[in-house]
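In structure tokens, the next block holds one chain alone, the form predicted on its own.
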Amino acid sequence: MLANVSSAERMASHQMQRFQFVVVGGGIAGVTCVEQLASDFPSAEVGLITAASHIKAVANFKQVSQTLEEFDVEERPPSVLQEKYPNVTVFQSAVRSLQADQHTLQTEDGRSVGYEKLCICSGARPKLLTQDQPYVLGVRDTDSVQEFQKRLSSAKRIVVVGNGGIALELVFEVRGCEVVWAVKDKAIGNTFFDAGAAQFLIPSLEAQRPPRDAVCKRARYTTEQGGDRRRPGSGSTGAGSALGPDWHEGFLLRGAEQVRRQAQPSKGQLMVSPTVGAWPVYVRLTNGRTVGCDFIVSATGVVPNTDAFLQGNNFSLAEDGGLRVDDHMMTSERDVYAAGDVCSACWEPSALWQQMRLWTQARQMGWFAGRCMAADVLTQPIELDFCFELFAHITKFFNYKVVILGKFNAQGLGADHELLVRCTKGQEYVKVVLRGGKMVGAVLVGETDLEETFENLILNQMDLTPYKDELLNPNIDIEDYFD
């Protein structure tokens, strides 16, 4: 059962609970890791420490191809996990500190938890434009989305700052409210695709869309929270698990009016002036414009959530602040592993793979970390999994299916590459990245049905020079051609 904490238990904080395996974090990486460990060691005690009241679990998993996978993310009460795996105990609390040399964790509710092997899957927190500003809201977890939905219902204009996945989804899904979208890049969505794909997608922002059913297709659970529940936004600790791939399903993101949205390709800087002018807050943009709005959504990325684990320990950190992990998901501290957004992959990667803090990689890393921990206990060798051979991600933006493969934006290729592009307005956008005549990346927007063929061509590294002129010819069945 879920470990509820009473006053008497808090007073007995000197008592140690020991587990063979402990995982910190109730998101996709942490829950996947726990499931792997509980399956491999049904008689071992496995502890999961999560700050959120609900865990995130993978549902409806589908292996689309060798490396592409699709799944839903469901919020579930921890009891569901414990009923499935009787050897799992869940503690709902944040971690206060880690004593890696003693193999001990201290939780915010006063518990001491010992471990033989630990996996840190604490995710990341929003990188807000400014701290302690009531008109700046970060969107990262379900609680913050609910706060956003509440504020949006009475808003006439909001400013969205950022150019990643959450920003892209927000500006498309919000209705009945003027959206000023401030981006610092030359094109929208440059995290996921190039300027050509951006131009293909922009008309979708202005297109009329049919009303969307606000009823979620999957089960959601709510609880009555007691105690200190921090307001999401500038004061949020970022303790909640990251949003899933279709997080906006089930949320009615509607403002107070029926107005337009617009994009501002300029980085926003905050200028708060609550007593001057008609708006509660103003944003000064680097293009010289000043925009008033009801509130600002800071969607400018995340930072690894490592603070609780660093003091008194000797973790090696990457430049992005993540815990450095090797090709066995091990950190620099003995018996401590990490997976998901909190870690940075610091092994020599495949020429066709790169880390991006996405839910697909969180699942893969959590699963592989569990396998590595099991292999270590059993003193068995283990090699880096095939999922790290080729970067592959499938998602949806502006109601278009989007598949990105390999070096889809020619990352790290310099000038030594060429691009092939095919675009049918309102239907599809296909871009292929070639180097030395071999396909090394691709972006597919729309129902192209090319993902498996292109994945195979990238993995096989076949010389496509003789076929280059016909590779994207819509009159040729490329799948049949290379079968």
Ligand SMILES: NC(=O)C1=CN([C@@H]2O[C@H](COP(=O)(O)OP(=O)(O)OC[C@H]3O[C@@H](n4cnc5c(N)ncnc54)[C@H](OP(=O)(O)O)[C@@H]3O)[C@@H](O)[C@H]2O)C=CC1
The other form holds:
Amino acid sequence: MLANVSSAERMASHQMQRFQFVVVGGGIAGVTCVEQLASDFPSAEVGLITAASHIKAVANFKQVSQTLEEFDVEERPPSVLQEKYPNVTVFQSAVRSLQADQHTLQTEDGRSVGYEKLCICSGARPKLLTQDQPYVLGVRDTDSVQEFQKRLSSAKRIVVVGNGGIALELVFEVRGCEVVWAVKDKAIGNTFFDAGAAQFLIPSLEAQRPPRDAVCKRARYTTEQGGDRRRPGSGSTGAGSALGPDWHEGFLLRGAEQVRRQAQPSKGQLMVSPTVGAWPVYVRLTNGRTVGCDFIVSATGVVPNTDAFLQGNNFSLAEDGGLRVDDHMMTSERDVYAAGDVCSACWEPSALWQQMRLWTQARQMGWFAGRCMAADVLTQPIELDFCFELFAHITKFFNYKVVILGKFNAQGLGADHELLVRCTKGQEYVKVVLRGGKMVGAVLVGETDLEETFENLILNQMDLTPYKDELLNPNIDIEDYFD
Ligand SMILES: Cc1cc2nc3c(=O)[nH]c(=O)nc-3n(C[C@H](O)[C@H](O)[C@H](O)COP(=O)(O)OP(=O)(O)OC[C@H]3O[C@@H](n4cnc5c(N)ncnc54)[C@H](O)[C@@H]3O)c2cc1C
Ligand SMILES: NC(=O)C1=CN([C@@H]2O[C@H](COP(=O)(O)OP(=O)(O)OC[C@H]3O[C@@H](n4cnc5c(N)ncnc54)[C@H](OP(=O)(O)O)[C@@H]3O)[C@@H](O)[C@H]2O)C=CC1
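Can you give me the structure for the form predicted in complex with the named molecule, which would complement the form predicted on its own we have just seen?
Starting with the chain above, the whole complex follows.
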């Protein structure tokens, strides 16, 4: 009898639920894709399967210029999505396995789901310096920031490894704790800046800043009081969605003492030594120094979440481990699309665009993947969207507005370029990248008000050779000049 009941239950749980569209991942890419599909096809059933308890949604979207966009990100309960789009069903469970040839997938909580078209938006997880080291933390989602915050509250010294977005934000935001920043490059912020911009920003880092208010300015991320769900050092499992703009605003990043920051130029691999003294962990830097600290933050990039549930299929992966997608966001498996941090753009890109795993690109890719899936169902042609024409990112570092456009670091240009720079200490840093007299990239730090004009100059590829001397002349209103 008992055996019969459990097999009946098993059958019920294995009954297939079918959807025209299924999206995996409730981060910004997945949610944008679902919204696009649900509004394009109000009569189609759209399923969203996500491991996290909350979804991420775009709020206060503002198109700043043709390609620059700004928005807030809000963490919301999945019911909000279902209330707005009655044709959307959200399952809160991780996907365990996928059979792309049969158009089916299984969730950890025992469901079987069938799809006509699938979009994988499972994001990425921190690429930690070492795995399973209790003193090495990564920062990705709300849970991992809470773990970081908890450890920081009793820390006297931490070592931050990495020179990208997270490291830049952390070394600036952390208060009350000595921060040793292990940087293997000659300048700070290598993923966003060159040495000139870094030089401009360094004084902000060294300046004595007032302590941060204990009260959050904008607490964008809700926090679940679920007790200690992670063991120390686990960082993020990848189950939660990535944080985004101003993530630190909602968290008080304060250590146990009021002390200093120091950058340690250190080339190559960093080694975590076993305990040999008073500190819980020691880090041997390649410049020969050994630094003791309470814990290490590995801000060393991300790895796309392509493992586990995708095994057994024929997905082509890019060198960085992402799912290869073509200019229709289609993977190598039939009817399977991918968007956001999990994918690697493998189409022939515009000369002025490159992929960076950013909030903005997650939104754009999710939206475009939704449009491509719709076009496929309707057998309509679709062109690669204009947003992939020019790389454009707007953010904030060290309290400065930062706009980066095109080949902002002369990526891939070799020696075939010229740089124009204007810098006013404490106010602005402007860098323009020219190739053959045409503008191909720019970095704008501070309130320069140049983004729209420079974006136009990059997009229209005007020959600027005759104007080169005036281009960055602060006494010339460049907007009027090119009107
Ligand atoms: C600390 C931090 C600060 C950042 N700051 C900025 C910034 O200022 N500006 C900016 O542009 N970008 C920023 N980024 C990058 C940005 O957050 C990411 O590029 C973006 O969130 C990626 O979105 P996504 O939807 O692709 O992935 P994610 O947000 O990671 O979402 C992935 C989703 O997939 C789900 N998932 C994973 N595996 C499974 C599975 N097996 N089954 C079901 N669901 C699954 C997860 O639960 C999650 O909901 C920051 C990132 C971090 C970590
Ligand atoms: N404001 C914004 O726009 C922000 C964006 N983000 C995004 O979030 C994601 C995660 O951020 P983050 O982790 O900072 O990743 P990033 O890719 O931005 O930076 C990783 C950094 O770690 C360095 N690195 C990699 N491996 C090692 C190693 N073994 N030893 C020492 N250094 C190493 C990289 O150097 P190298 O390049 O030489 O390999 C690079 O400087 C990124 O996609 C980032 O763009 C994050 C925060 C803010």
